Amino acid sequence: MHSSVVELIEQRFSASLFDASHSLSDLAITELTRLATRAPTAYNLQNWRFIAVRSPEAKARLRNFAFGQVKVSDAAVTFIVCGVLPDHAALAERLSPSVEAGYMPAALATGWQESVRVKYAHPQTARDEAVRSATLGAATLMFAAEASGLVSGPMIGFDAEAVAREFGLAPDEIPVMLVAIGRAAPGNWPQKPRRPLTEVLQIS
């Protein structure tokens, strides 16, 4: 296992205190998002969207719907990580590069489209997949931040309906998580101790 990857995993902590004077450029935000989208999704749906809230006005609005959490506005950027309900009609375009490159037979891509249509016909199953995809993207975003010398703070404490309304989310988009990213201010706690593996691991 690559030692630098292990170090990133072991040193990452959920930041609450950010340097409010620190900012991130469009390029830096774009690169963080590019890396986040390397996370896996079922059928390569890529059913997510990342809203980078950076301006003071937008941060203030978001903070108002996140129960006043200061890190929303102190971080250089706070992402609204959205899961999108699976859409079988959109899958052809997302699979076409693999088909054109010869990695995937065209018939298999067509079969995946039908599988998505059937599998996610139930609203709860579709919502579960949207949440899974957004969560994988958010986790990858946090490690991209860590690799860039930044810290991150994931948040589930926010009014999802208000965020969806105020930030113009589409009906098929679910705001799953907020992720604040920036430079750490003094006073953050280190990574908290984890439960013993004997309590969480079963090898069959």
Ligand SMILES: Cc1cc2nc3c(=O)[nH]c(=O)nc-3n(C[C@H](O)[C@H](O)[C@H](O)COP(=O)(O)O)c2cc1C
The other form holds:
Amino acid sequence: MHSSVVELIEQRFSASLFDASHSLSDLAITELTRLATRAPTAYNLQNWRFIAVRSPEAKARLRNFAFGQVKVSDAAVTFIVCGVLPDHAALAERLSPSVEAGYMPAALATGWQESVRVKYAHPQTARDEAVRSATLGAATLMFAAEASGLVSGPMIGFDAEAVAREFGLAPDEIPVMLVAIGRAAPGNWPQKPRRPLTEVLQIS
Ligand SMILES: Cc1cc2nc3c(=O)[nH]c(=O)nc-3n(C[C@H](O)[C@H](O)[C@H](O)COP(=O)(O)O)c2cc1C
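Now the other one: the form predicted together with the ligand, given that the block above is the form predicted alone.
What follows is the entire complex, opening with the chain shown before.
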């Protein structure tokens, strides 16, 4: 494991070339996902699901819906990172460990449930939150991969409707991003140069 988060941020690149002979165990996939779920979500909704596509058959199927992108099947695993539309009814269970641990007052948990019910009544707001949560989960998953000496390739180049249908997503689940993870093959580009901070940073 690398000790420095800064190093991981600076060394990460979006991988396209993966060692197709490399595989990952259930344990390794579970550990990557455990770390990904340490990402924050609004109200601690944890409104996500991670589908780890690992078998050669499933990867080939997914690749077909991802415009043939070879990394989908060459990587040891390609995750379909799904965001879930926020459901206030599910929140009590998600918050109860914090209440039971004694630092979250029960009344606050009930208040958050009501906030979620009101806040996400509009479909666009609900969808935004699903995308936001899945994106933070995907980013954390990528850094968990880096920390394990692996590389990652995020993708939006896929047919979301087909992926949802073929991989059995529920009606409230949105396939937000594919993230290929595995061992790098030679020939990947390094992390690309970024825009100057003067263009993207405003300090007010
Ligand atoms: C949300 C998202 C979707 C992306 N989709 C694809 C994709 O479908 N195919 C692909 O080859 N690269 C994809 N990329 C990779 C980007 O092109 C890459 O992150 C960007 O060029 C910066 O490269 P770097 O991370 O190596 O610096 C995607 C990246 C992100 C963040």
